[in-house]
Amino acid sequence: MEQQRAILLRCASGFPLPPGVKMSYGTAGFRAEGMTLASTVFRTGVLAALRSLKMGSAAVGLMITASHNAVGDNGVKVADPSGSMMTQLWEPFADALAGAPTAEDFVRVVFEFVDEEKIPFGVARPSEILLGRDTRPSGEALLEAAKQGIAAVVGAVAIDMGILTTPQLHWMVRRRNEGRGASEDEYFRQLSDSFRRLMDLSPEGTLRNAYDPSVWVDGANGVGGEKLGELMKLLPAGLAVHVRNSGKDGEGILNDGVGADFVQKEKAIPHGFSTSDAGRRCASLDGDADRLVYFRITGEEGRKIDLTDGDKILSLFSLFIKEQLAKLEEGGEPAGRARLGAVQTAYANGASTEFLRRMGMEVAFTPTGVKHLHEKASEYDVGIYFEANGHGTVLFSDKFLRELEPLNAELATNHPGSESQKAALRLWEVSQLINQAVGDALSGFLLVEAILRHKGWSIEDWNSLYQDLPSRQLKVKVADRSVVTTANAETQVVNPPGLQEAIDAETAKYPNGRCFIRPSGTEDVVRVYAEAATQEAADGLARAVALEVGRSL
């Protein structure tokens, strides 16, 4: 134990905490300007190694990325052995590690937590930490800091998986702990094989086939564009993918006027696209390829794009899966009675929630953040979650997948099988295609394309599922965001007193009005979200509530 203490003290001394730096571990892990992060990433390497020891030396992941942030930023986060986000119970420990002012304080925090959690040092089985990073210039130096943090824990081994999308690393962690192949080649092969089989299961002779196999993808000048290019080499001829903003050869700036976050927030055409693309089905990934949105350039004066966001992806996935479950139930299969649920946050457009409920879906709400959505979705036999920003996935319970297996085996023996057996096989392939560890823009993209092909739909058909209510998001800078507390999935203000009543009074002035506020998880701002019957009304409601926030804080 003393040897371990000495190693940690010596190594931590080489990564002093920069003056004035204050880090908080949230859904995105730690994020800041890349040049300030070496100390934080070193300490997160120690955190990841300890997490592995706590989990019986299971593999965990450490990803260096700032996702949709500007290229000068970077970040680091830890993936649990299941491939999902690190448990929230360890976030206060992560904060304490990152904020320890000296090497001595850092070591003290480590050993206090080790004693409290009964984390075993010196176990015989090595603890594996899988490392990944995106294409940011600061990533290589930060990777070395992470390796040194991992090496400072006796028995921990860093395994560099190379430049990856964030979802790829999460997938690899999950697969490694399942005892299955976890290489990038195997990731590409699983996605392409499942996509091909799902495409082969598309019904013949659909009443209306408006599906166009060509799609244009904005790669955000990040790692996702490059990886999609590699994946395309394995895809069947039935899909023609045209990648722009791939980031190859230094062309374009990461997330600068491109990417899912830009397209979704600004509702604007990304660089590399123009009105000459009007009418085409287009998609946009974010910088680390864990977000996906679609859009169509209308070419109409005053309209930049028709956005097809995460709410619409959730609705498409829900509709398809519910249809397959109905076929199972019609065939008398127990799997058809699976509990299916959709999980949203308050940022979901109200029209999407109404559509899902009209469809007969069970809809649940959680606070903002993938960790909350993922946890709630895991309570269902089939749980689907998406944020409007395009981050989401589909989770299948082990129980449900076990019920599908006999149907799939029978179909393989007695091809072509009944409609219920085909539905079972479709659901099985969806479970293999979609990344169940975390939101994955590449696997989500392929599932969207397979469903549109199955239904014979154009992007206009998809968009017509419902009409979004006009909305507006604003940010109000405040001295201390912590004075604002919320409840009921962040839709009601608890503190400061009287602010919720003021929001209610303003909201009541607008037809179809809905408005809520929430403190940012990363900066001293309060975010305002408003919906109303018209864009002018949504803008007015957002501005009025922003003024109330300013007066109250």
Ligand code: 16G
Contents of the next structure:
Amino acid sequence: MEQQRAILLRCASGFPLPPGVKMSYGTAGFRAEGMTLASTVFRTGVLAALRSLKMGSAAVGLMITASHNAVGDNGVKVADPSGSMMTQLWEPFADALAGAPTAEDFVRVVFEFVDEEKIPFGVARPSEILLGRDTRPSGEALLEAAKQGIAAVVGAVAIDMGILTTPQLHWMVRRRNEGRGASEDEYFRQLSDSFRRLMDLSPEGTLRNAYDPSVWVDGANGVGGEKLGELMKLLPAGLAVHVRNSGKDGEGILNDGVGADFVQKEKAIPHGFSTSDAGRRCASLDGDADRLVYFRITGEEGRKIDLTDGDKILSLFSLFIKEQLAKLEEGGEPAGRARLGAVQTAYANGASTEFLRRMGMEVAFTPTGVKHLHEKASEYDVGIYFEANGHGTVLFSDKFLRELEPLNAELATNHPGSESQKAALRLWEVSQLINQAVGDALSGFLLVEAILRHKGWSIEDWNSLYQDLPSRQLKVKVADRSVVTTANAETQVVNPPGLQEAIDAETAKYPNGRCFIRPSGTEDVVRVYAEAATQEAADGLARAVALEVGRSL
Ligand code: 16G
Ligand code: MG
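The structure above corresponds to the form predicted alone; please give the structure of the form predicted in complex with the named molecule next.
Following is the full complex, with the preceding chain placed first.
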């Protein structure tokens, strides 16, 4: 123990906290300007090692990325052994570690927590921390800081998995703890194999055949475009992917006028695309490839793109999975009675929720942030979650997969099988394709393509599932966003008092009006979201509520 204390103190002294830096482990870990993060990343290395020790030396992950932020920013987050985000219970500890003013304070915080959590610390028990980073220039130096943090914990070993998308690293952590192959090659093979089998299971001679095998993808000049390029080499001929903004050869700047966050928030054409792409099915990834949206350039004056966002992806996945479950039920299979649920946040367009409910889906709401949606979705046999911004996935329970397995074995010996067997096989392949650890733009992209092909749909067919209600998002700069607290999945303001009443009064003035505010988890702003029957009304409502927010803070 004394030796461990000495090592930790010596190493931590090499990574002093820059003055004035205040870090908070928000919805996406720690995020800040890349140059200011060395101390925080070193300390997060220690945190990850402790997390592994606490979890019986299971592998955990540490990812260095700032997702869709500007290229100068960076960030760091920890993945739990299941591959999901680090438990929220440890977030206050992460904050305390990151905020300790001196190396001595830092070591004291570590030992207090180790005591409290009864972490087997200072014992040479090998535990692995898988490291990944995106393509940001500050990533390499920060990776080194993470390695040193891990090396400062006796028994902890850092394994550098290289430049990765965030979901790849989460996938690897999960696989490693399942005792299965966790290399990047295996990731690509698993995705391409299950995609190929899903394509082979498309019905022959579909009623409609408007599916165009060509698709154009905006890689945000980040790691996703590069990885998609590698994945494409393994994909079957039935899909022609054209990657733009791949980030290679200094083609453009990461997230600068490109990427899923830009396309979804600005509803604008990203760099590298133009009106000569009008009508094409296009998709956009974010900087670390855990978000995916689709879009179509309309070519119309003023109205630049038709956005097909996370809500529409959720609707497409829900529709497909529900249809397959119905086939199982018709075939008398118990798996057909699985509890299927969709999980959204208050940002979900009201029209999407209505569509899902009309379809007979159970719809649940959680606060913003992947960890909340993921946790809720895992309560279902099949839980589908998406944020409107394009982050989401489909989770299958072990119980449900066990029910599917015998059907698959039967089909393998009894080709071609009945409709219900094919449905079972399709659902099985979806569970293999779609990332079970976290939302993954690459696997989500392949699932969208497989379903569109299955249904013979164009992007317009998909887009016309329902018509989005007009909406508007605004942000209000505030001195201290933590003054605002909310309840009921962020739909009601609790503090400051009186503000919710003011919002209600404004909302009541607009037909089909809906409005909520919440403090951002990643910026010093309060966000306002408004929806109404017309665009003018949504704009008006958002503006009025933004004024109320300004007044009461
Ligand atoms: C982070 C979250 C995302 C959320 C967004 C909200 C993760 C991995 N990402 O990007 O889910 O939608 O923050 O940002 O949890 P905001 O709090 O600034 O609105
Ligand atoms: Mg991201």
